[in-house]
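Here we start with a single chain on its own, the form predicted alone, put down as structure tokens.
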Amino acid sequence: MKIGISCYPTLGGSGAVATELGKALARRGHEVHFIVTDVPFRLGSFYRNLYVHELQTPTYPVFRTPPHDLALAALMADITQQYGLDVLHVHYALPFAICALLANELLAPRRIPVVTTLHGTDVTVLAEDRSLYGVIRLGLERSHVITAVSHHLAAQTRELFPLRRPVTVIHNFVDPEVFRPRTHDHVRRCFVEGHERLLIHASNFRAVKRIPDVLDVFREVANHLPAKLLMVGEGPEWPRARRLAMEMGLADQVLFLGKQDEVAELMAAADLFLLPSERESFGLVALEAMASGVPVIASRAGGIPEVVEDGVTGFLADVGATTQMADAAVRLLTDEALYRRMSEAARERAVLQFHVEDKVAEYERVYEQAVAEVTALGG
């Protein structure tokens, strides 16, 4: 097939997603368009069967703002006739179902099939403002098909949108050829010494992170064990966790690494990961820890549940239940046989659960039907 991508190309688990969902099915043959503002974060090198089109936004002294979903709308409609695409995916409900939307009116009569994944935010934080909620609802009802990434998030946007249409859950997933463990310890050797356990952060550092947990839970992890934290990413909260790690008497043990577009080794580096997360509406990168043989101490929020199995692959306490964190994150750190249950238990869990090869092949059946309904429409 051929199949147009739009998603946020900056750091992200939707932008991950979507670039690494498109680089999948460009390895099983399909042709990849990406329709985008930039280069997605993980595309990386040349990949055969993939194209990537950067969206140019016009400006002009009467917009206020530069005119971005309208010029995205006719660059996908653009793309689909020039290319002769088949599907339109998009991730994330705003802006890019609405511009999938309008790229199938400037392409009238012809119709596109749509396919919308909604990754969380789209449809909860997004959907709180009124403004914007009549504008969600439409993209979602006038999708072909809607996805959401676990359970949990397709419960929530049944709840907030009396939609007609049926939202299919199709998990996230891992390459476990990319994340896996590593005999090798070059890259630790980068960061710790001896004994000295390595913990690990990775996100967008938003709010909803909950990044003073993150460095809680260190702190009372390192007053009983040697250890050192790599915070992976960046954003919003960024230079409060940098202040707060110095406070804290830490600034030596937390290692502030930034944007990292390729963190597989740094995940196999680690001994642990921890995503205390307010809010999530999946965890990736629990998954990608967990596949690299990491074990995971997060909250019990959102879809987490979904991929971290509770004294299996690791452990889970309640949102700011920091000291019952700390307290599991030592137990396994010090217990050599429970660990290494725990790391083989993840790592068999996202290989046999969340491989990529399998999430993509559901991926394939839900364009078949997206083209299906089009088609039986007259499209």
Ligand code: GMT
The other form holds:
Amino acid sequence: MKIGISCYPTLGGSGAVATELGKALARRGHEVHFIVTDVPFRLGSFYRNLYVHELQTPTYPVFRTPPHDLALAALMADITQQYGLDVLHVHYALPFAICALLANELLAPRRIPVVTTLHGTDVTVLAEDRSLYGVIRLGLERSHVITAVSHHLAAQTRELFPLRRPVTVIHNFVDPEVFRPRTHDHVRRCFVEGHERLLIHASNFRAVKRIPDVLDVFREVANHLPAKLLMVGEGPEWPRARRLAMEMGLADQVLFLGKQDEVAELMAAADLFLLPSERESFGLVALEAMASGVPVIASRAGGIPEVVEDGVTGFLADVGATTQMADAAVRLLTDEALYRRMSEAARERAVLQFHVEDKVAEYERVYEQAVAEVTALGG
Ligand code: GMT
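Next, give the form predicted in complex with this ligand, keeping in mind that what was shown is the form predicted alone.
Starting with the chain above, the whole complex follows.
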């Protein structure tokens, strides 16, 4: 098939999922066209069958703000026509489902099937701010297939929007060849001495990630055993987190690495992954840790329990229950047999339940469904 993909190309789970999906589809022989504002951050090298079309938004003095979304809709229509795309797959209802709707109006009487994947914030943020409710609902109603990355998010979506169509769940996925346990420990040696434990957190440092909880859990762990914490990524809470780490007297033990390309190597070098989020529709990073053989200590928020099996591939606690999380972490790090069991179970669950090839096959079926629907409508 010829597939157009639009997503937020900057740091974040939805961009990572969309980019990995595009790469996997191209590997499977599809022709993939990214229609984006920037080159997606996880794209890395070039790939056969994969094209990137970067948006050039016109700027004229009369525009108070550049009309990005309108220009993106026009580019979607243009690329659809030029390359004969079969389907548009947009990640996030806002603005992409609306841009796709507009592209369809531009293409009329032809119709391009639109698949919209919800990743979380477009639905969860709405619970607080309903000013864009009608716009998002329109984007969803006009999509031919809607997917969500977890059952939790699908249920939330159905609760918020009285939609006529079902919301299909396709869990996020991981490439277990990329995120895998690694035996060579040169990366680990960059951060810890032989006897020290290495914990890791990676995110876009938004308030929902509860960064102070990450530090609290780590402090309690470090009171019991020698340890370091890697903080990977950047975002609005980053300066506050650094300050807090200093105030807590953890400046030498908490290493803020910022944005990193080789997350898979860092992940595999760690002993435990921390994700105490307030909200999380899925928790892709937790899955990537599991695939690397790294058990996860997380909150029982949103879709996380669909990823991390409590007591099997890590431990879950209520949001904010940092002492419980720290106790679980210490237990895991001091019981070698338990650690080994969980590490193996984490890897096994990631490979068996969330393998990239299985999930991409599910997306292929969804594309066919969207095409069939438009064909039936005479599009
Ligand atoms: O978590 C973030 O802040 C980034 C956000 C995004 O939009 O990229 O991630 C969302 O989508 C990811 C991929 O589907 C999920 O793994 C994350 O759980 C989800 N984040 C939230 O729901 C807060």
